[in-house]
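Only one chain comes next, encoded as structure tokens, the form predicted alone.
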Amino acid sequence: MSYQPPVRDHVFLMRDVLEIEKYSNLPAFAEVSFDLVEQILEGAAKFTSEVLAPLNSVGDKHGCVWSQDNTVKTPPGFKEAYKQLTEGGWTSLGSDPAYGGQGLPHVVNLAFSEMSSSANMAFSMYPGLAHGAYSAIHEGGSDEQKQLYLPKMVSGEWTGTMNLTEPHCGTDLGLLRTKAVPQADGTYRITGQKIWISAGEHDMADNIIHLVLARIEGAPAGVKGISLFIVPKYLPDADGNPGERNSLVCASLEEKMGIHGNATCVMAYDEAKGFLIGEENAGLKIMFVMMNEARLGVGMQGLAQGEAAYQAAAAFAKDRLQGRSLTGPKNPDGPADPIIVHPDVRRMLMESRAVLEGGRAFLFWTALHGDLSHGHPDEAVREKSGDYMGLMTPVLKGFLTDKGFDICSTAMQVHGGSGFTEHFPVSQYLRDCRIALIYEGTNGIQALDLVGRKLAAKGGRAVMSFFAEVDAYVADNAADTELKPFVDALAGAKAQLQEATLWLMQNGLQNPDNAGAASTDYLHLFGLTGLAYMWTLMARVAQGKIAAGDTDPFYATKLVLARCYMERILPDTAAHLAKLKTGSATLMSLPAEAF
């Protein structure tokens, strides 16, 4: 069975759980009836399943081809699919109407991005990177830069990239060497090499707008001296069309484990003409707008690959005949039963689905807060939602990519030996997903960011607000006997998360290694608690639908999956709490030469 976008789940989350129709007074939601949202979701499902999904294995097998003239040819069918993407208006969904965008809420755009990434992760990275570059220019660019670049980036005529990493430095951007030399006309000459640049060169768009971090001559050392530049592949002419070729090239392509359909480039800049975005030495702040958006997008990629792999595994389990049920034949007229009858196969499938559907809810819930942080008229709501975006971004990136990869591995296990071959799709999902744990800041860096910066930000306001919200929800629903198992489980997980937070406050400051040693367990404890909150919200809605006489089996299935999550996955919080409280003493006790 090919990938089937989970439109029904998207509708359930947006209409019934998040109730986005309540926000019709906000600019991004004002013109969006839910009937229109459903039409968009159905159209997205058709495009991603019929156009992008069939190209997924094509991109994997053919890859991108670099030529000696420094050009890159994308896999067969990609260029035609990209044309359909732009003609369908899919690149403009969440962009500013002032520059030709449709101005839809981010949560709606995220649903399309999930479908696109599940269908074809490598392809979806091209418009995904372009939207991130659009966001950085939209945030920090001058009015002239916005008018020149954004309309064509919104339409998809031009794509974009982010150029951070250099051969000698990755996460530690303070070490970067790419230099920018001021010119008399106000431009800069950019010289240096960047590596691992996704979508850095391809044949699908008329121009590629590179956003490049560089250091202006005489700038302060470290991250305080980093500036951000627009460095187009083709310099726009007087009419705003691609003109003179800039002095930059894709010097080679990386040979990679996965995402073969995306061009991962080594970019060489040789006195290329660049245009400063914002002020000198303030580039990292603007680039972080793009990076934070990208980190949420990478969390989505983990979820998306897990969803596609789960679907493949579930279809295989219903079709593959192997052995007999422990309680007697379920397919008596056949030579064996389908493996879906075996409890351990069901364990793998149900636990995977419980994480996926809870993770999707957490991702969409956070995306809605992103919309509220920009557009809500109440300053207190904007502040709380902005706090949540900052706090949840590393959690979602780290937790969902870790779990997404685990689910891809589990899907391979369901397939048995068949999954280890290239005759079935799960090997590609596993290979493609693996990068998501690494790029845009490794998951270890996300965990350090969470415990080292996000928890303490503004006196811990964000995490305390989250604790208060969960406490209020538990109190408001304490008398609901049907919901009690879910509420009690949520309350228990929240208490453990709060205990872990207090432990970090007491022990992390005393010895920073304690915070570092505890960080990954803390991130996973937070992720598990966040999903428990989401499952409690979903269970309440599902129970209400059933109580009102709705016989759609979708809601009964939701309750079963909610119980599965609470009974079989949420208990992992206790293990994470126990491990993080051991501190750093044992981990730091061996000398380096003992490894």
Second form
Protein chains: 2
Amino acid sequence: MSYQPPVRDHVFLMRDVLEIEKYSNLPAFAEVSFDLVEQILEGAAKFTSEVLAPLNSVGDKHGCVWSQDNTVKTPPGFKEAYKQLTEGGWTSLGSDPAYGGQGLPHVVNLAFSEMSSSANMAFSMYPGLAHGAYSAIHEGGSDEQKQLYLPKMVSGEWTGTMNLTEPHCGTDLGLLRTKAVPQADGTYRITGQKIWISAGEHDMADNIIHLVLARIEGAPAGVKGISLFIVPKYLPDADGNPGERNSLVCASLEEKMGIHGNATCVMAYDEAKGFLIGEENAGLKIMFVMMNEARLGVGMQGLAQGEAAYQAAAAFAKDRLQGRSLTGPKNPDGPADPIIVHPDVRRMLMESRAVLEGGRAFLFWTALHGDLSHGHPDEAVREKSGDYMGLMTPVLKGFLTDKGFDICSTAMQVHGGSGFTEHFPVSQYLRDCRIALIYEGTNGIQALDLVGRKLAAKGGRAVMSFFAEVDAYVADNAADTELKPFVDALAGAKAQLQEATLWLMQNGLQNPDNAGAASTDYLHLFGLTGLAYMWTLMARVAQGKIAAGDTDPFYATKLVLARCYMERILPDTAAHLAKLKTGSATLMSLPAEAF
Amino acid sequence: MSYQPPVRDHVFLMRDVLEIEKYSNLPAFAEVSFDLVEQILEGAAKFTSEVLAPLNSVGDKHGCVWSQDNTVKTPPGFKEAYKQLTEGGWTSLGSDPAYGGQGLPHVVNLAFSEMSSSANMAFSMYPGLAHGAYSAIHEGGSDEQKQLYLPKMVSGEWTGTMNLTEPHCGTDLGLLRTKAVPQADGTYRITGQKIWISAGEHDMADNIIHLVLARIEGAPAGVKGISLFIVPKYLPDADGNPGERNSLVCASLEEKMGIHGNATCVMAYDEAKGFLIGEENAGLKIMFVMMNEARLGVGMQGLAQGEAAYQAAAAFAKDRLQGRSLTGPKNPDGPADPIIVHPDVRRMLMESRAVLEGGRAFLFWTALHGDLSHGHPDEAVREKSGDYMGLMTPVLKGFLTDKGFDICSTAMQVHGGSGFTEHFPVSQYLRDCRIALIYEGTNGIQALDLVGRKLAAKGGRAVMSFFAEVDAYVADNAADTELKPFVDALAGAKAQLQEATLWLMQNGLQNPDNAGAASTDYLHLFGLTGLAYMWTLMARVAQGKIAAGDTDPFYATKLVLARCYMERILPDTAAHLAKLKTGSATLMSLPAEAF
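Next block: the form predicted in complex with a further copy of the same chain, after the form predicted alone:
First the chain shown before, then all remaining chains and molecules of the complex.
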């Protein structure tokens, strides 16, 4: 069975858990009825499962092909699918109506992105990167730049890229060497080599708008001397159409473990014409706007690959006949029982799903806060939602990609030997998923961003606000005996997260190495607690539906998965707390040569 | 830096921790002085790092090539390396001197196997499978069969395979269909298709001895009707040399995620001539002798890939300059500090190493019990050691492959984006390692073997014996204040394992689904406790050396790693205990269609 987009779960989250219909006073929500949202989701499901999913394996097997003339041919079918993507308006869902976008809520766009990424991650990165570049220009570009570039990026006629990394410089952008020489006409000549540029060259769009970080001659050293430039593959002519070819090329493609359908390019800029975005030496700030959006998207990719892999594993487990149930045959007329009768197989599937559905809820909940942070009329709500977006972005990126990869591996395990062969889809999901733990800032960098920046920002306002929200929820629901097991588990996790936060405040300030040593365990403790909150919210809705007489088995299943989460996933919080409280002394006590 | 075999650690384990020199009263140990063992290890290190390691990436990139004439060409260099392997006598280390083997202790052979597998897992599987086939014939073959086949398998002139799996039948061998028709001359005609046959066809040896499970016409259904046959590629002639070509072929090769250098074959037997090993319908018993040996070897493969990946990550972390230490520059004259200054990078490396070195100790400790179970003059020792071998085999297979894969993934994470490219070795380690969680019985099957068979065997004698040994060790060392943190941690883990064991005895008998649901968490709890024991043993030796004035930093490093294990790995025991005690109710409460 091929990938089936989880529209039912998306509807449940948006309508019943997040109740997005409440927000019709917000611009993005005002113009979409929930019926329309459902129609969009159904259309997205059809497009992604029928057009993108069948090309996933094609992309993996064919990969992208680079030629001596520096062109890149995408896998068979990608170009046609991209055309359908743009014609269907799927590139413009979440974009600004001022530039031809549909202006839908971020959370709706994210649901489409999840389906698209589950169906074909390598393909989805082309419009994904384009949307990142759109966001940076939208954030920092001049009106003229916006008018020139954004409409064609929104329509998908043009795509875009982010050029940060150089061979000697990945995480540490201060080491960046690509240089920009100012010209008399106000433009710049950009020279340097960038590596790992996803979607850097391809044959699907009329133009590619590269956003390039470079150092203007004479700029300060380190991160304070980095500027951001628009460097189009074809320089727009007077009519705004692709004109003269700029002097930049894709010098080669990277050989990678996965995402073979996406062109990961070495880009060579040789006095290419570039246009400054925003102020000189202030490029990183704009790039980080784009990066933060991208990070949430990468968390979603981890989830999306996990979801696709889970579905493949569940289908396999229902189909594969092997052995008998420990409690007597369940398929007595067949040669054996389907392996889903085995508790350990169910454990693998249900643990995966408990993380996936909790993770999706956390992602959507955060994306909704993104919408509220921009559009809510109440400044206090905007502030709180903005805080949450900042705080949860590294948590979601790190937690969901770590877990997504584990789930892909678990799905392979359910398949047994079949999973290791390339005849089944799960090897590709695992290989594709693996990059999500690395790009847009490795998960270690996410953890440092969380403990070093996001926690401390504004005196810890964001995390205190989250604790207060959970405390209030726990207090409000203390009397609900049905919900008690979930509320108690949530309260326990939150107490541990709070203890860890206090430990970090006391010990991380004293010695920053303690914060670094604790960071990854803290991030996971945070993610686990966030999902416990989501599962409690979902359990309450499901109980309410059942109490009201709704017999859709969807709700009974949700309750079982909520229990599974509390019983089999959440106990890890205590281990993370114990580990992080051991501090950095042992880790730092070996000299480098002992490694 | 390329792979460096951990000879120092091997020597430490064998000489100082396991004190194998004590066992010179055993036949296998009598003829090897420890000096000779060290020479063998040094020679093994040289051969594996200089000959096998350079071919690892070659094997991955070229793979094996199948031709229409059903031949398989191994990757460039493999054939020559195989010749060197046999000429160096490396195929015969652990084999019976009666057939030309060197009769070395199993634990010494395992050290060689680890190096060989770290250097080139795909290559090492050819002699590895041959040794498995050797063991089965050695266990169950007639004298005539042994004389005919074993010397050439020991010398490496011939290799061997294990043929179990069929398309519809992997774990559940009772479904096996390959048939054997008795002939007037006492031989059989074997017909059927076998899949996933590692090393099933290749160009490195003069003959391939296939061991094939098949059902003799009229045999009982299920596992009670399975017999084991020798089915040589070339039938030995009167002089014992390869003669007539038997009617079996490699019909195709499997496309896989990793181990590309090993030929994973679909084997087609078309009335091939086969020779029964042992009794009719008693083939599984012999196959399981071979399988148990293979399972320990697969646990070692998980460890070996983890070790190689760790080494690559450590070298990268010392070399890659990026960012500055949180506590001020450590490489002030350079553009940035090496990333090993960062606590989270050290955490990844040290946690990996704490598992690897503890895992290696547990593996060697168990292998030594294998030696004692065969050769010790005291029957009580033989019995206890045999119990341990049986009990620990599934633990080591499951735990070390799960952890080995995690370590490969962690090593990729240390590499950042470089790790995802195929220019660095870690993607191959990760992809190659992944099969070890699946073959020779998936890790789920190992967990079931542990809770369903090994725990209960002989009234739980094996596990009780292990608990008593740990209790005695804890009591004996209770007064050692230096060792106290380790002893206390060990005692805590053992108490949790005992509690879990009791829970299983009470709840697993009542309802076998509870045992199944608990099995994987129980296996991991067991593995963690076993490693805690090993780290306590190693810490005591290291402390003793330091107290005696030995200034080799090796010992100080061991103590730091022992602390790291107790602080950052062992806390997972409580989570496993909590999870397994939730039983099977939640897992079993969903109907199959809810998945």
